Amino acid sequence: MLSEQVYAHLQGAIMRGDYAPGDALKPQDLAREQGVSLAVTREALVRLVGEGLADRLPNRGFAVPSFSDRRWQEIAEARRTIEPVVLRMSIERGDVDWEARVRAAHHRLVRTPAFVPKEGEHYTDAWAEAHRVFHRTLLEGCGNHALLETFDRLWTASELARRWAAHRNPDRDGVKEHRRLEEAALDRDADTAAAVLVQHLTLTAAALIDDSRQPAQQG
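Requested model, single chain only, the form predicted in complex with another copy of the chain:
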(Lines of atoms letter the chains of each structure in order from A and count residues from 1; the text may use other names and numbers.)
(Lines give C-alpha, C1' and ligand atoms only; values in the text may rest on other atoms or scores of the structure.)
Protein backbone atom coordinates (compact mmCIF):
# COMPACT_ATOMS: atom_id res chain seq x y z
CA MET A 1 0.00 0.00 0.00
CA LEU A 2 1.97 2.94 -1.32
CA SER A 3 -0.31 5.60 0.09
CA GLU A 4 0.65 4.36 3.54
CA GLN A 5 4.31 5.14 2.93
CA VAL A 6 3.54 8.52 1.44
CA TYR A 7 1.26 9.25 4.37
CA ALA A 8 3.94 8.32 6.90
CA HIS A 9 6.51 10.41 5.06
CA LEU A 10 4.29 13.48 4.95
CA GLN A 11 3.22 13.09 8.57
CA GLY A 12 6.84 13.00 9.65
CA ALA A 13 7.78 15.93 7.47
CA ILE A 14 4.94 18.09 8.72
CA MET A 15 5.46 17.22 12.39
CA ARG A 16 9.18 17.74 12.04
CA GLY A 17 8.56 21.17 10.61
CA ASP A 18 10.00 20.58 7.16
CA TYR A 19 7.15 22.67 5.82
CA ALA A 20 6.01 25.97 7.27
CA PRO A 21 2.38 26.49 8.27
CA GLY A 22 0.37 27.62 5.29
CA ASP A 23 2.71 26.02 2.76
CA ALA A 24 0.91 24.44 -0.16
CA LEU A 25 1.15 20.67 -0.44
CA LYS A 26 1.04 20.21 -4.21
CA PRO A 27 0.05 16.70 -5.26
CA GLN A 28 2.06 17.03 -8.47
CA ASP A 29 5.32 17.89 -6.77
CA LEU A 30 4.88 15.38 -3.96
CA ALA A 31 4.04 12.65 -6.45
CA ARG A 32 7.19 13.39 -8.44
CA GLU A 33 9.40 13.51 -5.35
CA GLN A 34 8.04 10.24 -4.00
CA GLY A 35 7.94 8.56 -7.38
CA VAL A 36 4.25 7.67 -7.21
CA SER A 37 1.10 8.66 -9.02
CA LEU A 38 -1.29 11.47 -8.21
CA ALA A 39 -4.01 9.20 -6.89
CA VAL A 40 -1.69 7.79 -4.24
CA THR A 41 -0.56 11.22 -3.12
CA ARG A 42 -4.13 12.47 -2.97
CA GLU A 43 -5.18 9.52 -0.86
CA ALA A 44 -2.39 10.25 1.60
CA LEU A 45 -3.34 13.94 1.70
CA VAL A 46 -6.99 13.14 2.36
CA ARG A 47 -5.90 11.01 5.29
CA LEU A 48 -3.72 13.83 6.58
CA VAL A 49 -6.73 16.15 6.46
CA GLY A 50 -8.72 13.62 8.46
CA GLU A 51 -6.03 13.58 11.14
CA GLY A 52 -5.89 17.36 11.22
CA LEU A 53 -2.38 17.45 9.80
CA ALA A 54 -3.40 19.26 6.63
CA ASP A 55 -6.05 21.71 5.54
CA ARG A 56 -8.12 21.32 2.41
CA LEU A 57 -9.10 24.42 0.48
CA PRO A 58 -11.76 23.40 -2.04
CA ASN A 59 -10.44 23.76 -5.58
CA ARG A 60 -7.27 25.22 -4.15
CA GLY A 61 -5.59 22.08 -3.00
CA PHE A 62 -3.99 21.08 0.28
CA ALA A 63 -1.83 23.01 2.70
CA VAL A 64 -0.02 22.69 6.00
CA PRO A 65 -2.42 23.89 8.75
CA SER A 66 -1.84 27.55 9.45
CA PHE A 67 -0.78 28.26 12.98
CA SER A 68 -3.48 29.92 15.02
CA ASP A 69 -2.94 31.10 18.56
CA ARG A 70 -6.63 30.75 19.30
CA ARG A 71 -6.79 27.19 18.02
CA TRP A 72 -3.72 26.21 19.99
CA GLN A 73 -5.18 27.59 23.20
CA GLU A 74 -8.38 25.65 22.58
CA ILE A 75 -6.46 22.42 22.09
CA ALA A 76 -4.47 23.04 25.24
CA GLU A 77 -7.68 23.69 27.15
CA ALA A 78 -9.26 20.55 25.72
CA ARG A 79 -6.32 18.55 27.02
CA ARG A 80 -6.60 20.16 30.45
CA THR A 81 -10.28 19.31 30.42
CA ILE A 82 -10.11 15.71 29.32
CA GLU A 83 -6.78 14.23 30.34
CA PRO A 84 -7.06 14.65 34.10
CA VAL A 85 -10.41 12.84 34.10
CA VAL A 86 -9.00 9.99 32.07
CA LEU A 87 -5.93 9.87 34.28
CA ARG A 88 -8.17 9.37 37.30
CA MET A 89 -9.88 6.45 35.59
CA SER A 90 -6.52 5.04 34.64
CA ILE A 91 -5.18 5.24 38.17
CA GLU A 92 -8.31 3.63 39.51
CA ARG A 93 -8.29 0.74 37.08
CA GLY A 94 -4.69 0.17 36.01
CA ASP A 95 -3.26 -3.26 36.81
CA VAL A 96 0.28 -4.38 37.55
CA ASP A 97 1.12 -4.61 33.87
CA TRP A 98 0.10 -0.97 33.51
CA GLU A 99 2.29 0.00 36.47
CA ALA A 100 5.23 -1.76 34.88
CA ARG A 101 4.69 -0.02 31.58
CA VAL A 102 4.49 3.37 33.27
CA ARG A 103 7.83 2.74 34.93
CA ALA A 104 9.35 1.59 31.67
CA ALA A 105 8.02 4.58 29.74
CA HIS A 106 9.28 7.00 32.36
CA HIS A 107 12.68 5.37 32.40
CA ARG A 108 12.95 5.63 28.66
CA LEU A 109 11.85 9.25 28.75
CA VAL A 110 14.44 10.19 31.35
CA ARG A 111 17.22 8.40 29.52
CA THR A 112 16.47 9.84 26.11
CA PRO A 113 18.33 13.08 25.38
CA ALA A 114 15.85 15.86 24.63
CA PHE A 115 18.23 17.93 22.53
CA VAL A 116 21.17 17.11 20.37
CA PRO A 117 24.03 19.60 20.70
CA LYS A 118 24.36 20.66 17.08
CA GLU A 119 20.78 20.22 15.93
CA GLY A 120 19.78 23.47 17.58
CA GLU A 121 16.71 24.37 19.56
CA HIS A 122 14.31 21.56 18.76
CA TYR A 123 13.58 18.32 20.52
CA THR A 124 14.87 15.12 19.06
CA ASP A 125 12.42 12.79 17.36
CA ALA A 126 13.31 10.09 19.86
CA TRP A 127 12.53 12.30 22.85
CA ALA A 128 9.27 13.53 21.33
CA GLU A 129 8.20 9.93 20.85
CA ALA A 130 9.26 8.91 24.36
CA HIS A 131 7.37 11.89 25.71
CA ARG A 132 4.24 10.89 23.84
CA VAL A 133 4.49 7.29 24.95
CA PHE A 134 4.92 8.30 28.59
CA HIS A 135 1.85 10.51 28.61
CA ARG A 136 -0.19 7.94 26.70
CA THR A 137 0.90 5.07 28.93
CA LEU A 138 -0.21 7.02 31.98
CA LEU A 139 -3.71 7.08 30.52
CA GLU A 140 -3.77 3.56 29.12
CA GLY A 141 -4.81 2.09 32.44
CA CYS A 142 -8.34 3.31 31.70
CA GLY A 143 -8.62 0.55 29.12
CA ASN A 144 -10.94 2.59 26.92
CA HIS A 145 -9.88 2.78 23.28
CA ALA A 146 -12.27 5.61 22.46
CA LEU A 147 -10.75 7.81 25.15
CA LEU A 148 -7.22 6.94 24.12
CA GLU A 149 -8.04 7.78 20.51
CA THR A 150 -9.27 11.15 21.69
CA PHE A 151 -5.97 11.63 23.47
CA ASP A 152 -4.06 10.69 20.32
CA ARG A 153 -5.84 13.28 18.24
CA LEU A 154 -5.35 16.05 20.76
CA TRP A 155 -1.71 15.11 21.24
CA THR A 156 -1.01 15.28 17.53
CA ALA A 157 -2.64 18.69 17.22
CA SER A 158 -0.84 19.85 20.32
CA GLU A 159 2.57 18.74 19.10
CA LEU A 160 2.09 20.36 15.72
CA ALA A 161 1.19 23.63 17.36
CA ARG A 162 4.10 23.44 19.76
CA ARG A 163 6.47 22.83 16.90
CA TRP A 164 5.66 26.33 15.65
CA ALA A 165 5.57 28.04 18.98
CA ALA A 166 9.04 29.43 19.58
CA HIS A 167 8.93 28.41 23.21
CA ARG A 168 11.45 30.02 25.48
CA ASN A 169 10.94 27.83 28.49
CA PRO A 170 10.22 29.93 31.54
CA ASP A 171 12.21 28.31 34.27
CA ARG A 172 10.58 24.99 33.86
CA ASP A 173 11.60 21.63 35.14
CA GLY A 174 9.93 19.16 32.82
CA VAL A 175 11.91 16.27 34.20
CA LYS A 176 10.67 16.95 37.70
CA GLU A 177 7.07 17.34 36.54
CA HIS A 178 7.21 13.98 34.81
CA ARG A 179 8.70 12.31 37.84
CA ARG A 180 6.01 13.70 40.13
CA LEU A 181 3.44 12.48 37.63
CA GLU A 182 4.87 8.98 37.65
CA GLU A 183 5.09 8.87 41.44
CA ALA A 184 1.55 10.05 42.02
CA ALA A 185 0.20 7.59 39.46
CA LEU A 186 2.00 4.59 40.92
CA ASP A 187 1.00 5.70 44.44
CA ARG A 188 -2.59 5.62 43.17
CA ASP A 189 -2.91 9.19 44.32
CA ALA A 190 -5.44 10.34 41.76
CA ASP A 191 -5.95 13.83 43.20
CA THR A 192 -2.28 14.68 43.15
CA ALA A 193 -1.71 13.11 39.76
CA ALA A 194 -4.59 15.03 38.20
CA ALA A 195 -3.42 18.28 39.77
CA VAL A 196 0.14 17.79 38.56
CA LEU A 197 -1.05 16.96 35.08
CA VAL A 198 -3.21 20.09 34.89
CA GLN A 199 -0.27 22.18 36.03
CA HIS A 200 2.00 20.47 33.52
CA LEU A 201 -0.38 21.25 30.68
CA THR A 202 -1.01 24.77 31.91
CA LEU A 203 2.69 25.56 31.98
CA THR A 204 3.09 24.20 28.46
CA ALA A 205 0.28 26.44 27.23
CA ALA A 206 1.60 29.44 29.13
CA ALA A 207 4.99 29.17 27.47
CA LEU A 208 3.34 29.93 24.17
CA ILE A 209 1.13 32.78 25.33
CA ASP A 210 4.21 34.64 26.51
CA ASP A 211 6.06 34.27 23.29
CA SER A 212 3.27 35.21 20.96
CA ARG A 213 2.10 38.22 22.91
CA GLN A 214 5.40 39.62 24.08
CA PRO A 215 7.79 38.87 21.25
CA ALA A 216 11.34 39.57 22.46
CA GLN A 217 10.39 41.99 25.20
CA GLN A 218 13.33 41.30 27.41
CA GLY A 219 13.53 44.52 29.31
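To complete the pair, please output the form predicted on its own; the form predicted in complex with another copy of the chain was given just before.
The text that comes after this line covers the one chain and nothing more.
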Protein backbone atom coordinates (compact mmCIF):
# COMPACT_ATOMS: atom_id res chain seq x y z
CA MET A 1 0.00 0.00 0.00
CA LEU A 2 1.50 3.30 -1.10
CA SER A 3 0.34 5.32 1.90
CA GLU A 4 1.97 2.75 4.21
CA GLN A 5 5.27 3.10 2.34
CA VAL A 6 5.17 6.90 2.51
CA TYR A 7 4.21 6.74 6.19
CA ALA A 8 7.11 4.39 6.99
CA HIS A 9 9.54 6.61 5.09
CA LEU A 10 8.42 9.78 6.86
CA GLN A 11 8.28 8.12 10.28
CA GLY A 12 11.86 6.91 9.89
CA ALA A 13 13.06 10.29 8.64
CA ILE A 14 11.44 12.15 11.55
CA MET A 15 12.75 9.68 14.12
CA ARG A 16 16.28 9.85 12.67
CA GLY A 17 16.26 13.61 12.93
CA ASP A 18 16.36 14.21 9.18
CA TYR A 19 13.82 16.95 9.91
CA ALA A 20 14.41 19.49 12.65
CA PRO A 21 11.67 20.39 15.15
CA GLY A 22 9.22 22.74 13.49
CA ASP A 23 10.26 21.89 9.91
CA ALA A 24 7.45 22.05 7.37
CA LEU A 25 6.19 18.82 5.83
CA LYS A 26 4.86 20.02 2.49
CA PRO A 27 2.50 17.48 0.89
CA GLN A 28 3.24 18.65 -2.65
CA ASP A 29 7.00 18.36 -2.23
CA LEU A 30 6.77 15.02 -0.44
CA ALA A 31 4.43 13.61 -3.08
CA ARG A 32 6.87 14.62 -5.82
CA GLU A 33 9.86 13.18 -3.93
CA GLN A 34 8.10 9.86 -3.30
CA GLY A 35 6.48 9.66 -6.72
CA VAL A 36 2.96 9.28 -5.33
CA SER A 37 -0.27 11.23 -5.41
CA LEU A 38 -1.09 14.14 -3.14
CA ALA A 39 -3.95 12.12 -1.63
CA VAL A 40 -1.59 9.28 -0.67
CA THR A 41 0.83 11.73 0.91
CA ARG A 42 -1.88 13.46 2.90
CA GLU A 43 -3.15 10.11 4.19
CA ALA A 44 0.32 9.29 5.50
CA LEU A 45 0.69 12.73 7.09
CA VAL A 46 -2.69 12.48 8.82
CA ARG A 47 -1.58 9.16 10.31
CA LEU A 48 1.62 10.79 11.58
CA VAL A 49 -0.48 13.55 13.18
CA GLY A 50 -2.54 10.90 14.98
CA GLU A 51 0.65 9.40 16.41
CA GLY A 52 2.09 12.69 17.58
CA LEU A 53 4.88 12.68 15.00
CA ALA A 54 3.52 15.67 13.08
CA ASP A 55 1.31 18.67 13.70
CA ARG A 56 -1.48 19.87 11.45
CA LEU A 57 -1.35 23.65 11.27
CA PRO A 58 -4.38 25.77 10.31
CA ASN A 59 -3.90 27.07 6.76
CA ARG A 60 -0.23 26.06 6.89
CA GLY A 61 -0.27 22.34 6.17
CA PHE A 62 1.85 19.97 8.25
CA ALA A 63 5.03 20.26 10.29
CA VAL A 64 7.30 18.27 12.56
CA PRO A 65 6.36 19.04 16.19
CA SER A 66 8.35 21.89 17.66
CA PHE A 67 10.01 21.78 21.06
CA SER A 68 7.68 22.83 23.84
CA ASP A 69 8.03 22.24 27.56
CA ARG A 70 4.26 22.06 27.79
CA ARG A 71 4.05 19.32 25.15
CA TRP A 72 6.49 17.05 26.94
CA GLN A 73 5.04 17.86 30.37
CA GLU A 74 1.56 16.87 29.17
CA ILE A 75 2.83 13.62 27.65
CA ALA A 76 4.78 12.83 30.82
CA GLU A 77 1.77 13.63 33.02
CA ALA A 78 -0.44 11.38 30.91
CA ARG A 79 2.03 8.51 31.12
CA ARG A 80 2.49 8.88 34.89
CA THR A 81 -1.29 8.91 35.31
CA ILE A 82 -2.16 5.99 33.04
CA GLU A 83 0.72 3.52 33.03
CA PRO A 84 0.95 2.79 36.77
CA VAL A 85 -2.79 2.03 36.80
CA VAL A 86 -2.47 -0.29 33.82
CA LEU A 87 0.56 -1.95 35.39
CA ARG A 88 -1.47 -2.68 38.52
CA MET A 89 -4.16 -4.27 36.36
CA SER A 90 -1.52 -6.27 34.51
CA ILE A 91 -0.03 -7.60 37.73
CA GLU A 92 -3.49 -8.57 38.96
CA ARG A 93 -4.62 -10.24 35.74
CA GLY A 94 -1.43 -11.48 34.10
CA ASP A 95 -0.97 -15.24 33.82
CA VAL A 96 2.15 -17.40 33.68
CA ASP A 97 2.53 -16.75 29.95
CA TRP A 98 2.63 -13.02 30.69
CA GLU A 99 5.32 -13.64 33.31
CA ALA A 100 7.37 -15.54 30.72
CA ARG A 101 7.01 -12.73 28.20
CA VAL A 102 8.10 -10.14 30.78
CA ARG A 103 11.20 -12.18 31.58
CA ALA A 104 12.00 -12.62 27.90
CA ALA A 105 11.49 -8.93 27.13
CA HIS A 106 13.70 -7.90 30.03
CA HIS A 107 16.40 -10.38 28.99
CA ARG A 108 16.36 -8.97 25.47
CA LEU A 109 16.60 -5.42 26.80
CA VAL A 110 19.56 -6.26 29.04
CA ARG A 111 21.35 -8.07 26.22
CA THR A 112 20.84 -5.32 23.62
CA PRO A 113 23.58 -2.66 23.55
CA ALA A 114 22.12 0.77 24.20
CA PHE A 115 25.04 2.47 22.53
CA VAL A 116 27.25 1.46 19.61
CA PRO A 117 30.27 3.66 18.79
CA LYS A 118 29.58 3.77 15.06
CA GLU A 119 26.02 4.96 15.73
CA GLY A 120 27.10 7.93 17.84
CA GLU A 121 26.27 8.94 21.39
CA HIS A 122 22.58 8.13 21.27
CA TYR A 123 20.42 5.08 21.78
CA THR A 124 20.53 2.45 19.03
CA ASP A 125 17.39 1.53 17.10
CA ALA A 126 17.64 -2.04 18.40
CA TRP A 127 17.78 -0.88 22.02
CA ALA A 128 14.94 1.59 21.50
CA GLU A 129 12.73 -1.24 20.20
CA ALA A 130 13.73 -3.61 23.03
CA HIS A 131 12.96 -0.81 25.49
CA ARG A 132 9.50 -0.27 23.99
CA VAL A 133 8.72 -3.99 23.98
CA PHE A 134 9.73 -4.37 27.63
CA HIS A 135 7.52 -1.52 28.82
CA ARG A 136 4.59 -2.65 26.68
CA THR A 137 4.92 -6.28 27.78
CA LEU A 138 4.74 -5.20 31.42
CA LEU A 139 1.31 -3.72 30.67
CA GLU A 140 -0.05 -6.40 28.34
CA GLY A 141 -1.29 -8.55 31.19
CA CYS A 142 -4.11 -6.05 31.69
CA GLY A 143 -5.91 -7.52 28.67
CA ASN A 144 -7.42 -4.16 27.74
CA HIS A 145 -6.66 -3.27 24.12
CA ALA A 146 -7.95 0.29 24.42
CA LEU A 147 -5.51 1.02 27.24
CA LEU A 148 -2.66 -0.59 25.33
CA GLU A 149 -3.47 1.52 22.26
CA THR A 150 -3.29 4.60 24.49
CA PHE A 151 0.12 3.46 25.70
CA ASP A 152 1.26 3.00 22.09
CA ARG A 153 0.29 6.55 21.16
CA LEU A 154 1.92 8.11 24.21
CA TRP A 155 5.06 6.02 23.77
CA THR A 156 5.45 7.10 20.15
CA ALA A 157 5.10 10.77 21.08
CA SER A 158 7.58 10.51 23.96
CA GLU A 159 10.00 8.44 21.88
CA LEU A 160 10.27 11.30 19.42
CA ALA A 161 11.24 13.63 22.25
CA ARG A 162 13.70 11.09 23.60
CA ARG A 163 15.42 10.67 20.25
CA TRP A 164 15.76 14.40 19.86
CA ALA A 165 16.81 15.30 23.34
CA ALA A 166 17.94 12.35 25.44
CA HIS A 167 21.66 12.24 26.09
CA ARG A 168 23.70 9.59 27.80
CA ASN A 169 23.37 10.18 31.50
CA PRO A 170 26.22 8.48 33.36
CA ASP A 171 24.54 9.24 36.69
CA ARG A 172 21.38 7.31 35.87
CA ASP A 173 21.28 3.53 36.22
CA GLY A 174 18.60 2.55 33.72
CA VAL A 175 19.56 -1.11 33.95
CA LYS A 176 18.80 -1.11 37.67
CA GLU A 177 15.50 0.72 37.14
CA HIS A 178 14.33 -1.83 34.58
CA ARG A 179 15.43 -4.74 36.76
CA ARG A 180 13.46 -3.34 39.71
CA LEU A 181 10.42 -3.02 37.48
CA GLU A 182 10.70 -6.63 36.32
CA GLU A 183 11.26 -7.96 39.84
CA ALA A 184 8.35 -6.06 41.39
CA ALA A 185 5.99 -7.07 38.58
CA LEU A 186 6.90 -10.76 38.78
CA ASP A 187 6.74 -10.67 42.59
CA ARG A 188 3.17 -9.40 42.10
CA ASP A 189 4.03 -6.39 44.25
CA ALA A 190 1.75 -3.84 42.61
CA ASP A 191 2.51 -1.01 45.03
CA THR A 192 6.27 -1.23 44.54
CA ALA A 193 5.98 -1.75 40.79
CA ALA A 194 3.75 1.31 40.39
CA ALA A 195 6.05 3.45 42.55
CA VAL A 196 9.15 2.34 40.61
CA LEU A 197 7.41 3.07 37.30
CA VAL A 198 6.36 6.55 38.42
CA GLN A 199 9.93 7.32 39.47
CA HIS A 200 11.26 5.90 36.20
CA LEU A 201 8.91 8.06 34.12
CA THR A 202 9.58 11.14 36.25
CA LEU A 203 13.34 10.88 35.73
CA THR A 204 12.88 10.47 31.99
CA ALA A 205 10.50 13.42 31.78
CA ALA A 206 12.86 15.64 33.74
CA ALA A 207 15.70 14.83 31.34
CA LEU A 208 13.55 15.51 28.29
CA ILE A 209 12.22 18.81 29.59
CA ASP A 210 15.68 19.99 30.62
CA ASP A 211 17.19 18.99 27.28
CA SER A 212 14.33 20.48 25.27
CA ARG A 213 15.85 23.88 26.00
CA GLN A 214 18.99 22.83 24.16
CA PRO A 215 19.44 22.71 20.38
CA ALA A 216 17.67 19.71 18.86
CA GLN A 217 19.68 16.53 18.51
CA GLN A 218 18.94 13.04 17.40
CA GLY A 219 18.99 10.63 20.34
